[in-house]
Amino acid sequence: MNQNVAIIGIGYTVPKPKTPEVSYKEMTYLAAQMAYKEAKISPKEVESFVTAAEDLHEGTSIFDEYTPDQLGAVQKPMHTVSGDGIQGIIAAALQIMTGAFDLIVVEGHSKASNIVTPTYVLNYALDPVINRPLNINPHYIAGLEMRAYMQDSKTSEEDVANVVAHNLTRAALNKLAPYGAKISPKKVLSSEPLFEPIRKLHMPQTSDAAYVVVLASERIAKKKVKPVWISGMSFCSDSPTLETRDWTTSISTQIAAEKAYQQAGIKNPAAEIDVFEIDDSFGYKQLQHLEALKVYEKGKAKNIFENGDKQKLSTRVNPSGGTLGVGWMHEATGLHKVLEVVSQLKGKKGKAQIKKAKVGLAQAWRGLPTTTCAVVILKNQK
């Protein structure tokens, strides 16, 4: 990378289920509030600010209109990413990159809640001509990605369920994550199914929350304490229709892992990565993620909780439970793991701290029925 980039303040509200007694500029508000005190700032010495929103999820066109007031950026440049909020992340790092920034703001946020009809808003991602008309629930998609994944990884609904339930009994340790709870693998394999393998508790629930990002410059940053260096970032997106697309691995993860490994000098991201937070949806596609990142090769992620892990990786991904036990948050999904990762490598998880975590990665896939992923490295020195 030409230009050092950190991550200097983040605001957040805790996610929870539902939140009928804030809006969203409200939460926004307060998650911008906190992360301009963490910076040390004030909004107006921010030159730029980037909102990662989907129109379709707001209910309204244009939707960066919305979002000056409550972050302090009335008359400022913004402009929204239609995408997770590692997307808004790379954008706005690449805005200070060109040398004409030095303070830049991200913002992410999901009332999901407030969707009265999901499964319809998500049928309108689908190919108008061959898929939409169907009109069948759009998470079949995850059902046959699924079943394809297993059947070529030789990886069982066992190993899945492994996943599930670790994950869930991790985020009872994580206060941010309003899913934890201690439950078996024998009760994720018994609970209802859905979409055949996919069980009632492989979905993700979905949270309400708020985030905001400060991004700075070397110049601005060496000045603050502790700051977040990005080392290493891309996103990429593979072919958008069903029939075109690889059913067995994540290849958009795979590319931009690459390219992010690439800027940040890793060869080796198990050994050298300390801390891993990625997307599990649905349960297999931590474990798909997780081969794509090539921290194992094709088909042995689910070996991650057999005895012989000498590296600790059970306990290095997912630390705060995942999209499992945090909720799914739409764009503003990877923007949590930022701040997972971002805490990590400042030593303020508790009981889910990760010892001496010095590098850490956060990964983000856009969701159904997309194939869209990001990835960010992030190390608590230059």
Partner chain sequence: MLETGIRLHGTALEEEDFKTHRVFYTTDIPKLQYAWDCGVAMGHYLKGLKQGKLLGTYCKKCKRTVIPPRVFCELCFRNMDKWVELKDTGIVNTFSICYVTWDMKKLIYPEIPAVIEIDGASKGKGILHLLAEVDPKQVKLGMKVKAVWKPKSEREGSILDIKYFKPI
The other form holds:
Amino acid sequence: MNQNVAIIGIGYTVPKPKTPEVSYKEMTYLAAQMAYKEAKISPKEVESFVTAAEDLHEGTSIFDEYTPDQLGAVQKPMHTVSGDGIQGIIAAALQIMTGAFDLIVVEGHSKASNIVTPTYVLNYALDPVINRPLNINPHYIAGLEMRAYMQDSKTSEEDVANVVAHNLTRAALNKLAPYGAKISPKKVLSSEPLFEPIRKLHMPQTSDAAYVVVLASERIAKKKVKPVWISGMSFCSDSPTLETRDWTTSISTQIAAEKAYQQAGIKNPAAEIDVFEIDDSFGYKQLQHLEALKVYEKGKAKNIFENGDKQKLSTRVNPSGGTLGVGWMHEATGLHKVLEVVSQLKGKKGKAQIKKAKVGLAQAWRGLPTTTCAVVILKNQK
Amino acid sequence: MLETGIRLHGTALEEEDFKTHRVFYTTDIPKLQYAWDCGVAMGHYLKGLKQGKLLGTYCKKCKRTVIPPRVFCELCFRNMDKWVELKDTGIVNTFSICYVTWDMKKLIYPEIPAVIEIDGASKGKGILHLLAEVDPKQVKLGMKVKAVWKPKSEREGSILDIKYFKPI
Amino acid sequence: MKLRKVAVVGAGITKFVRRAQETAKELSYHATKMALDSCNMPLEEIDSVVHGTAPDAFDGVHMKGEYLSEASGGWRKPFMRSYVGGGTGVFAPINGWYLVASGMYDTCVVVCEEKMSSCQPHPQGAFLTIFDHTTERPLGPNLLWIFALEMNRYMQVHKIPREQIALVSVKNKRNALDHPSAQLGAELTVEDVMNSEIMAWPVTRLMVSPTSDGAAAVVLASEEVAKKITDNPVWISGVGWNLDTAYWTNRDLYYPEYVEKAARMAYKMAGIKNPREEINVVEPYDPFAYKELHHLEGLLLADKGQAPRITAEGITARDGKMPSCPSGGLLGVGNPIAAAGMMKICELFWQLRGEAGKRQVKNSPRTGLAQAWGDLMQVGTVVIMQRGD
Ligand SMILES: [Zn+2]
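Switch from the form predicted on its own to the form predicted in complex with its partner chain and give that structure.
To see the whole picture, the full complex is given below, headed by that same chain.
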């Protein structure tokens, strides 16, 4: 990339299923204070702010109205991206790469617990003329995709149950993951069928949290302690239309990853990337995304748990417990993944620490019913 | 090139097109419900309203008292220093006389929304509310007004615990 | 530091109508296609796509950007939707600018669309949910309130008679008669505007822009690519945007400080020291008549309280020294929120290339400025564009 960009601070609140003690503004304020402290900056120095948010997740139209105060961003350049927080980070990094900015802050938060009718909100994302009138729970879309993926990649329900059990079990070691639990693949397979092949334990549960990330140009970042450098980044959308999309492969992740690898000079991701925090919604998504990320060949991601996992990918992929363990947080989902990767690269993950982690990848999917994905590759050395 | 008279895409429809079924449409009434956490600042504010009080917060660094209250000062970006009980009187900063509802239905008796600078808060710090018990033609900027509260038993911790403001 | 140059090389627009037969996707497609065709650009050569559209509540589709991505040329491409409420139409090209200026992309198509008519019984209903859910929404506020509150404050502080504000409606609606997209072009008098129905005092019906369906788009390219596409690129020479506090009842609404800050940011980038001399054509955001005046002042193109005077003197007329809203603006062309801001960017593109037909301003403009505004009277977005020579 023609101008180096680094993360010099991240602040967050611990993800929880409910957070009645704070408003979204107060939650974000706490995360911002933490981020600014780590980056040793004042919000006055920040030149531009980006929020990742969607109106209907907030229950407010034109939600960007309510974004500046809690970040100390009053009368500053600020805009909202209606995308995952990783798209927000990319938006900020691109601004820095123009050369016109040195210091930018990205914010994303989830108050998913405040949405009383989440399934109706989700249904509202479907085509109003040809899909919505069918009036079925929109999570069936994950069922359609899981079925198509399993068929195409010759992956079994057991393989997917392994992912779910593994991630929930790993999450039990992560203080930031409220849904950690020692669960066997068998229990996953016997959990209630909801949108077959999707079962109850495949479903990510939601969390509330706020994340604030401080990004800086090389000029600023090189003066800071342990900056984490962005070495590749991209995002992509495939078809939003249910009738015309490829159900077997995450093509958007594939296209985004190719570009990010090219920027980062990565040829063999499984060997060159030490830690992956990727979308694992419904279990099968982890396998589908690992293949799109070229960590495995098509149809081979299920081998992650096989004997002879020589590359130890089962420990290097989603050591946090993934979205299944941490919780689905709408636009903030990807920012948690970035937080986990940054913590790994700084050697701060305790029991879940991947030894000598130098390069990490965070990937996010925007969730049902979208095909949009974003990828960012981070390094602790330039 | 965009010359006058050039034909562009975009087909205007009239009521007639729907009545005669020349065009189709589908309808959907969304069921989008939320229960927003008020947190600390708004929680206190609503509790105050239930008790018949208007509460603000004070930042000693910026030397200003604001309402609606927040726990942080958005200007100097630190915690607010204290809660302040304000008066339930103030002056009209600006107002409108509105003849339509939020979904554009005609009103026989217009509503008078106003920004009211609350006494005890710093200059220019106000809230949005309605004026009543006043001839719309008599409303002026700078006019002194006072909150008219719902009876104590009917208050529930809402901005509607104040029915409206009236001139004093 | 020298920034990478970014040019506008093509533009497209649909008609703006109260209720369009075309869906949101179809409107987006038509604007995108027209913009691409205008510069003979195949979609395969577009590296990135930006979409601008305001609240999802209008179209009645959650995550509307995702829904519209294909129709805007975003299939299997980096697709980004950004928004700043009503400021979105001028922010989306800023987003496109930074995608290309970053060096990561060489081309970007920027599409803005709004289909407000889907929201029934009236699109204004969607605006109820822009207010604070705890302190304001219970009062049943509507969008007219905030405009009326701001206009009243502006009028009273400067002692501006409403007749002077009505002049803006007369000028813009007349200009719109020459715009092929226009929904509400009309030949009116100040009396017509003054005597039209009072919606929310001091605002009358003819001081308000309509609700509309429509779309508009531009194609952006890096210097190297732009020079291959056209001999007549229009450069984005400055951009600025600024968001003020959400606590709008704690601000003095008589003057938009955030617009001034956005303008200063753009002037600095464009190297403009004396905007009143250097800006030859301006498209300020005019959803209500007083807003054009308010914004001309915020943009430092008129002294505080003096925009009504320069309007009355004809300086902002299409044949004046600094034509303002030669397109016909939102008051005349229509106001499909994000698409309305983008319409202004398109208008500058055509004006600066001398391609605006009957709307063409007479001062052979070299530099133009487009501005949009939105949220709770809170955000200013500014783009400065410059002819190539
Ligand atoms: Zn302060």
